[in-house]
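A single chain, nothing else alongside it, follows as structure tokens in the form predicted on its own.
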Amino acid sequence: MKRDFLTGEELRAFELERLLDRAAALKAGRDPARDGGRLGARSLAGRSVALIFEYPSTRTRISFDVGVDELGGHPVVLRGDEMQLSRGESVSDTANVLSRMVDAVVIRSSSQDRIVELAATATVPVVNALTPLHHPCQAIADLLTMKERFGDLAGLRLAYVGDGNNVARSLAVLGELAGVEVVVAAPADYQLEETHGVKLTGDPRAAADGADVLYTDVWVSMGDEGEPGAAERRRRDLAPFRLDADLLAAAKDTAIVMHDLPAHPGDEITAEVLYGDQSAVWDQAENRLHAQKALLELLLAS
């Protein structure tokens, strides 16, 4: 049975150990240098694998391009103004196209009703790159980049401060899985559902005591600049919450900083922070191509 990839919780904890080992040795073996030198180079050999960007992209897009590439796929990108789904087609008819023609759908989607019909129907693996709701392969990405850090994951601390939103959810629901506590400190009108053991504070100093992790996103999204007068609210609001030097220090002295970027110094994070010595967040966006390199083949080649 084909299997999707929309939230996480479609995964084990097993599976998800395993789809980091195998994340952790497909970086390990990678060598660009040697042409099929690759560890796992041609476990996609002969698919091909649809990419599909309803709004711009830049880590998750290279990612998964040189990811399929790197696996020996073919990936096919397409924007959402490229396809018949912009002018009307529906999203079953448009699933049961996919279906005939590639061997898999990635897709970045203003809307997780949208994925969820598109896998309903779809007769090949989908995978969520990112919705409002959801944005489970950088939880993935993140979970090795914590891996490689520390070792095992199981007891960490993540504190999450600023805004509750997909990327919080998507932490809160493979940290779960991967042993993880973690924590969200966001203001009452931004604070995520209580979901997935997460435990949920307007304290971010009291998050970030004792944390392994510290952990913030953008405050103003995309979905957010077009509303008048929303980014200067979300900011005021948000302001409180900001990741600094004083927030970092109440973490453990061992406490490394992530962002899924893209980052803006001044408003979410600092830029002593984000470029500071305790600063993860490039190992984390390189982890979105070998994480995502296992999940195709955990979805694909198994």
Second form
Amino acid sequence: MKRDFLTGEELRAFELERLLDRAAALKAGRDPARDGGRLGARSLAGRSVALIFEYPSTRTRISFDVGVDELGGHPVVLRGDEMQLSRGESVSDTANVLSRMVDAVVIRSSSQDRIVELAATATVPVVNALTPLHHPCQAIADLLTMKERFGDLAGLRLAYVGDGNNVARSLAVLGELAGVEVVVAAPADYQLEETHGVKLTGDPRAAADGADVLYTDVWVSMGDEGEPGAAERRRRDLAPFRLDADLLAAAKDTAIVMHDLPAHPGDEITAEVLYGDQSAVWDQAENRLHAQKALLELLLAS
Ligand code: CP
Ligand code: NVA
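Structure of the form predicted together with norvaline (previous: the form predicted on its own):
To see the whole picture, the full complex is given below, headed by that same chain.
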């Protein structure tokens, strides 16, 4: 029975724990000085993985491409506009063809419905590499980063401030699975729905109070760019939710700052905080590679 990873809800708590442990081991084993080579170097031998990007990407695309290669597999990277899908070939026909040739499909799409439809027909695992609704690959890398910094995840408080978007939703889904308390502070029109035990507030200070992690993301996500006047309106409405030094002071002294990137210093986060001592953003970016390698092993090699 093939397994997909479309929202993160597919994982059980013990599987997430194992995935994070495996990711940490793969990370340690990647350092030749520590392990004399690459742990997992053959776990995807003889396997091919299609990596389809309908939207731009830096971290996701590179980390999956390099990750598949490091596990001994073959990545096939495609832009959406290079596929016949963009000329009207159906999603189900595409899924059938992909399933005859590759062992997994990783896809970044403008539509959650499209990847659900793809997964319904495909006989190989389908991984969500970002849709406007979910970004579960980001959340597993973020949990790995938090585990590295704090040891135990259970009981940590993560305050997400800004737009209640795909990244916030995935943190809610996977945070709950890991026992993390997730609080989202957003203006009413930008707030996440009640989901997965997340706490919702309109007050960024109340969210930041006692937080172990302060997290933010862009104010204009990829699907939002088409709305007329979106950037100006969002900048105005979300300004009180900027992650700045004052907000950080409300969190624990030991708090870390997280952002999935790309960042827009001066908008959702100040440069001082983004590049400050408490920032964990570069570890987050690197951990995309390790967490996704562990995910591919879970879906393909077990
Ligand atoms: N965080 C993230 O998914 O980055 P990219 O859009 O560069 O892949
Ligand atoms: N919320 C952002 C995340 C980018 C990685 C977007 O969807 O554009």
